[in-house]
Amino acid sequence: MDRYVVIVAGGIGSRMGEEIPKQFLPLHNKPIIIHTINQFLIFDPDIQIVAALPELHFPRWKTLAKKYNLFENIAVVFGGQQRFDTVKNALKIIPDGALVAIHDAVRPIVSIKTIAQSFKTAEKFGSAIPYVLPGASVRFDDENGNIAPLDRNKVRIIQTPQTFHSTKLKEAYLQSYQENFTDDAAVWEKAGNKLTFFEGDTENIKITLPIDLKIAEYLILHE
């Protein structure tokens, strides 16, 4: 099956406190999104990439694509109001009968092993969702003032890439948006499809806060 990846970069990353979206911030002399794309190209130089970007920052992307010679490998769509809308826009140019991974642009240290396992699992089972176990104690806030402890051995922290058979994923995205559609796994499951999980990589961090950028810099320098 042909392999595609949607790089979800439609957000503005306001929690970073920067003037530009976090996916364009420098990480070890390259923008974060370039590190992320390169990981997938290392895995498969022929993989088809769809970058879902904020329309306002498309000129910035064109400059980067020219600098890093990425025009040949990458199609571009514009992000929507919600992550759901952004992925839905990208899926419009993904063909049926393929494997498609959906990956956060701000997870630049995803390992080749995790990417490979994601595609392998999805090809066999239809979906592949990476997870890691929490390292800290976990409690649940029921919004009534009760913060109850949970067994952390039964909790999973979900990552990307989340990979699927494209035909069924596109069908799942015909649903109306719901607030609990925080990732593609939720959309897939709501459409009546089964999820298949596999153990991911603790270094596959999502850069959300300034401290995450420092951690990512350290990890890249010491890999």
Contents of the next structure:
2 protein chains.
Amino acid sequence: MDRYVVIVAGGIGSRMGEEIPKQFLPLHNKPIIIHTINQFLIFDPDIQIVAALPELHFPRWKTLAKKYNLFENIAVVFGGQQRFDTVKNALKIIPDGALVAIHDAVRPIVSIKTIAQSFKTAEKFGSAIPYVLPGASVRFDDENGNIAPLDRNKVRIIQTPQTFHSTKLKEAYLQSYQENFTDDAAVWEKAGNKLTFFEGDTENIKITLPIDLKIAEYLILHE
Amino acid sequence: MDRYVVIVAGGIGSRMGEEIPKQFLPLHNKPIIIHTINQFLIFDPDIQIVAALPELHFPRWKTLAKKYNLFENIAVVFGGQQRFDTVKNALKIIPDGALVAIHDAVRPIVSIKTIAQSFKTAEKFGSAIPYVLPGASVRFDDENGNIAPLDRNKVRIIQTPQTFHSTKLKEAYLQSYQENFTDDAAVWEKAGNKLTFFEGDTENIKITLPIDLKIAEYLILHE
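Go ahead and give the structure of the form predicted together with a further copy of the same chain, now that the form predicted alone is out.
Complete assembly follows, chain above in first position.
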């Protein structure tokens, strides 16, 4: 099956305290999103890439695409209000009958192994959702004044790339938006599809806070 | 109230793939446990410290204590089979009517601010448990084939230092060991006491895997 990846970079960036959205911040001399894209190109030089970006930052993207010679490989769609809208926009240009991975632009340390396992698992089972176990005790606030312990061996911290059969994912994205659609797994599941999980790796961090950028820099330098 | 801290270093270390347990591994030229102890001494030079160590590694500790001039400040007790037994051993030498923080030796990046807030909160409310929010979607495996989403805004990743009124914590540790006693909060709560939570910081990482050691090194260098 043909392979696609949607690089979700819809954020306009405020939590990092920077004007530049975090996917464009430099990480060891290259913008974060370029590292992320490169990992998928190393996995499969023929993979078809869709970058979903804020329209506001399209000029910035054009400069980067020129600099890093990415025009041939990469289609661009504009991000929407919510992550849900952004992915939905991107899926419009993905054909049926393919495999499509949805990946956060701000997870540049994703390993080739994890990408490969996500595609392989999805090809076989329809979906593939990477997770890691928490490294500490975990509790859950039921908002009735009770913050109760959870069995940490049963807690799954969810990551990307989440990969799916494109026909069914596109169908799932025809649903109306719901507040608990925090990732593609939730959208897929709500449409009545089965999820398949696999163990990802802890290095596949999401760059959200300034400290995450520092950690990513260290990891990139010590790969 | 007098302040005590138990530095829990019971682990004999296997997950790191090293013969030396992780609390003794070097981190920017000093063993991890020395960084951890120093943070508490910076917070309060008069704090009374109990290090709970594997008996097997006591010779290693003696060498360190001499090198870093720690004999005056620090009492040593030996670790038990479980973390529960280790803390219980340490509490035997803590007086009633004090405040006692229990802290993982392998969390050397703990900030002075978090230590201060833990003691202050516990003095007022009896207990103080630091937590952080997860940075990603979270699910829970109910082991009936259902891995259901949790509202991530209600999930609490629990950290240390967990601080308590010593009299009541010592009472709580008279209970028999249970498998779900993964931290002191669980022991305290099971004895019928109320838990008070406060927001810690994401930099207060627990060094479990080799990658965590790399991250800690980076954080120490960029403090």
